Amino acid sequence: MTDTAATDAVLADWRAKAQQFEMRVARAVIGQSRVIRLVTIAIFARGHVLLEGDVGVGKTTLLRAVARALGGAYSRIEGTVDLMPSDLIYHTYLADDGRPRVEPGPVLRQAENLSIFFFNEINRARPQVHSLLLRLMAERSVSAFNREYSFPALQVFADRNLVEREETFELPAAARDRFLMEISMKTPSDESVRRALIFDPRYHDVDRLLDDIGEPAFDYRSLASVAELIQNRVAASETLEAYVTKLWEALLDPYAAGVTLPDVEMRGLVRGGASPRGLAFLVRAARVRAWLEGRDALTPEDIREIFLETMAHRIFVDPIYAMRGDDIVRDLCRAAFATVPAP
C-alpha cells in the first residue's frame, strides 16, 4: 500500500468517526445541524470558537456535548466585571482550620486532560483577563506556580453577552482575531423542534441528554495528527489558491475591487483585519469542511460555506459604519463573493 494509500485509509476512518460525533452530539442539541457542522470543522481544524445568540438558544449544552462526545476534561468559568486573571489559574481560601489554601483554579484543575474550556460572556471580563486567555489561546500553555503547563489537546469556547452593555468590555481586534470562528446560534426555526424544545420533558433535563450520548466518539489526544493529515492531504489547485487571493483583494480594498454597497462610501472602508492569517485561518477550516464532504480537493462551495464565520468577525470597518453592527461586514463579504468570479 502506497503511503497516499494509507493516509486516505486513515481520513475515511476518521470520517467515519467525525460522523459519528455529529450524530451523538446531535442527540443532545436538536434543530442545531450547521452550528454542529461549524464546531465539528474547529475541532479538526484546532481553532477556537466564539458563540453568539440569545439566552437559553443551548449554547451551553452544546458545549457540554461536545465535551461528552469529545472525550477529556470541559471546564468552565464565568465572565465577571471583578475576574482577575489569576481566577483563571488558582484560587485562595481559608480552610476549616483558619490556615489559607491555594488551589488550581479552572483550567489547571484539569491539567493536561483539559480539551474544552468555556469562558461565558467573555465581554463582562476585563481586558487583562483577555490578555492572559490570549496566551492560552495562542500558546495552549500558561505559567503558574513556577513551572509551566502545557495544554496540547485544548480548544477554548467562549460566548458574548450581547444584550447588556453596562459593565462589559468589547474583545480587542487581538483577541477576536485568535478565534477562529464566530459562530451564530439562534433559536430553531423548524416548528416540530420548536414544539420538542418546549413541550418534550426530554430536553429539560441536560443531564439526561449528556447520559444518552454515551462513550466518546474517538480519542481526543489524537486530533493533532489527524488535523495535521487533513492539512496536508486536501490540495488547493492555482485556480482556487488565485480565487481565494482575489477575495482577499476585495476586502482588503473594496474600492478598487469595484465592491459596492448602498450608501456606503467603499473607498477607506476597511480599516484592518484581513490579515494573512485570517485566510490562513479560512483556508485551514475549509480543507476541514472538504474533507468531512469526502473530497481531497477545495473547491469554491468549501469556502463559502465557512467564509462568514471565519473572516468576518477579523475585519474592521471605519468607526461610522462600525456603529451599524456586524451586518455591513457581513454584506461587505457577500459583495465581495458577488463581485469577484468563482473559477
Given for the second form:
Amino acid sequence: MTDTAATDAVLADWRAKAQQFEMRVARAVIGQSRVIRLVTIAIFARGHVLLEGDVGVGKTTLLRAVARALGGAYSRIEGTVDLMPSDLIYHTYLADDGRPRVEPGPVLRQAENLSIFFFNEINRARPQVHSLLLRLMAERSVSAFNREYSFPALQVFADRNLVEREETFELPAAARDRFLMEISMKTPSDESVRRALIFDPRYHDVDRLLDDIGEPAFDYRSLASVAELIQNRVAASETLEAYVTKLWEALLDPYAAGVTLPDVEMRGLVRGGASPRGLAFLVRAARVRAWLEGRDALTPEDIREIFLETMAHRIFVDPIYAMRGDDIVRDLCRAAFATVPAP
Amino acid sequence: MRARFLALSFLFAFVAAPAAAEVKSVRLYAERGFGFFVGDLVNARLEIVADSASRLQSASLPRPGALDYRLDLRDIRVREEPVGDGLTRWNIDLVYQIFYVALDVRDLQIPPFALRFLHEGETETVRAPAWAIGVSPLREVLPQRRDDPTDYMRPDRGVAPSDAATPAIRAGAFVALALGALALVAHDRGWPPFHRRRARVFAAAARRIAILTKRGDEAARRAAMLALHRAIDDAAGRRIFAEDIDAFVAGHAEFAVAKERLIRFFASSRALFFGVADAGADLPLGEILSLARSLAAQERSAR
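One more: the block was the form predicted alone; return the form predicted together with the partner chain.
Next comes the full complex, and the chain you just saw is listed first.
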C-alpha cells in the first residue's frame, strides 16, 4: 500500500514536471496545444514521432523547442536524395595534412547522451537510410567502428512535408510502423494566434524564441524509468480491454464489424497495418494520456484522443483508394469509433 | 431486286451508243410508257455500266426539284455494284412527279441530262436518253351541267374514327409510373407519409431500466447503465464518453437541466466499468431509473 502511495507521489511529481514541459514548449509554439500534448505523450511513452504538415507551419520550430525543453544531446540531419546510411554514422573528410579521416557522424558524435535525433524531411532520404533508421528506432542501437553503440535515451523525431512529390521516397511500411505517432500539424485556426504569428516579431526569430524556453524541466535520463512506472501503474479494466479488442477487430475487418463508409466497398478494404505492435503502442500512449489527466485507469477517451495519431499511419487500404490519400483511413477510424460501443 | 424490277417493267430501254471505251452501256428502264395522270409518280432507273476505275461525279447528278412547270424530280438515288470483268454498274433510281393537267392524251417529254465520269484524269460525259410518257386527262373537258356548283366537286373524304382508348390507357400508365417514382423519392427523402417519428430512445431505456430495477442486483445495475449509455449514444448519433457531456448538452439543449446528474452518471459508469477511482460515484439503480425517466420526459417535451 505504501509502495503504491510512493509511486503515486512520484507520478504526481512527474505530472507537474510534464505540465511544466508543455508550458515551456508552448512559449515558443503557440496555438498548437494539441500537438504539444501529443508530443508530450510520445516522450513519456518513449515513442518516436513523425510530424507531417504544410511547409512553414512550425514543424522544425516545434521539434527544436521540444529538444531544448527536454535537454540532453541533440543531433539533426537533413534528408536529401544523395544521403547514404553511412553519412549518418560516419563523418569522412580530408584533414589538414591531406590524409583521409573517418570520425563519428551525427548519430554517434554525442554517443550515449543522444536524447533527440531529429531527421528533417525524412521522405527526401532514400530507402537505405530508412532501413538504418529501423534498427536505430527499434533497438536504439547501431553497429559502427566494429562495436555496438547504444542510445538508451534516444527518441527519433522526423518530419516530412507532403507538398512535393519529386525526388521523395515514401516511407516503407516497416519504418512507419515503428513510429509511435504520426502527428499532423496544421496552421492555427485561432485568429489572435494567427495575427501574433504574422505581426509579432518575437515569432520571427526562432533562435531567440528558443532562448525563452529556459532550462530543461527534468532530467531526460530518468524518462525511461518514469515511462515504465506509468505503464505499470495505469490499469486497464476488463471492459476497456474488450473495447480495444473490438476496435481492433473493426479495423481488421470493417465489413464484418458493420463499419460503413459512404462510397467505399468495405469488404477487403484494409490490406494491412493495424499490427499487434501498433495496438501495443496505442495502449502505451493511452496510458500516458490517462496519467497526464490525473487518472490511474484507462478510459475510452484516452484511446480516442490518441487513436488517429497512433493508428492511422499504420493502416494500409486497398490501392484502389490510394488517390484519396490518408483521409479514408481517418474516416475508417472515426467510423470504427462510431460503431463500437463503450462501455 | 433488279430481276423483279425488270420483270415488272415495261422494257423501255434505250441503248445509247457508248461515248467512249470506258462507258460500256447506258440503259433506261421504266415501269410503263403511258397511262399517267396529273400527280402520278413516275419511277425510272438508269443503268450505266463502265470501267471500275471510273468515278461518277456526284455534282453532275440532277438535283431534286422542279424541272419545268409540269414536271418535278422528286428523288434520285445512286447505288454502285460491281458486275465482274473489271466493270461497275451505277443504278440511278429516279422518281418524277407529273403536274401537267392534260386535256387530251398526249406525250410528255422527260428531259435528258448529262452525267460526268472521271477516268484517269479524263472527264467523260454520258448523256441519259430523252424519253416520253403518255399522259391522259382525268375527266372530260366539258362536264355535264349541274345546278349546284358544289356538285362539280367530289365530296370530302369522311373523317376516320380515331382511337381514344389507347392514349387514355397510356396516360393512366404514365400517371401511375410518376406516382410510383414520387413515392420512391418521398421514401428516400423521408417526406410524409414516410417520415418516421424519431424513436423515443430514453422512453424505451426507462422502461427497460424499470424492469431491471425490480431485479435489483449488481448485474441489473450494470445492464441498466449499459441501457442508458446506448440511449445517450442513440440520442447523440455518436458514442458519448464522459468527456463529451458538454458537447452533448450543447447539441441537445433539452437535456441541459439534467447535466449535473449526467456527470454523476458518467463518473459512476467510469468507476464501474473502467475502475477509475471516484469516491461517492456509486449511483444506485433507483437514481439511474429516475435519470432515465427525467431524460425521457425532456425528450417528449422537446418535440
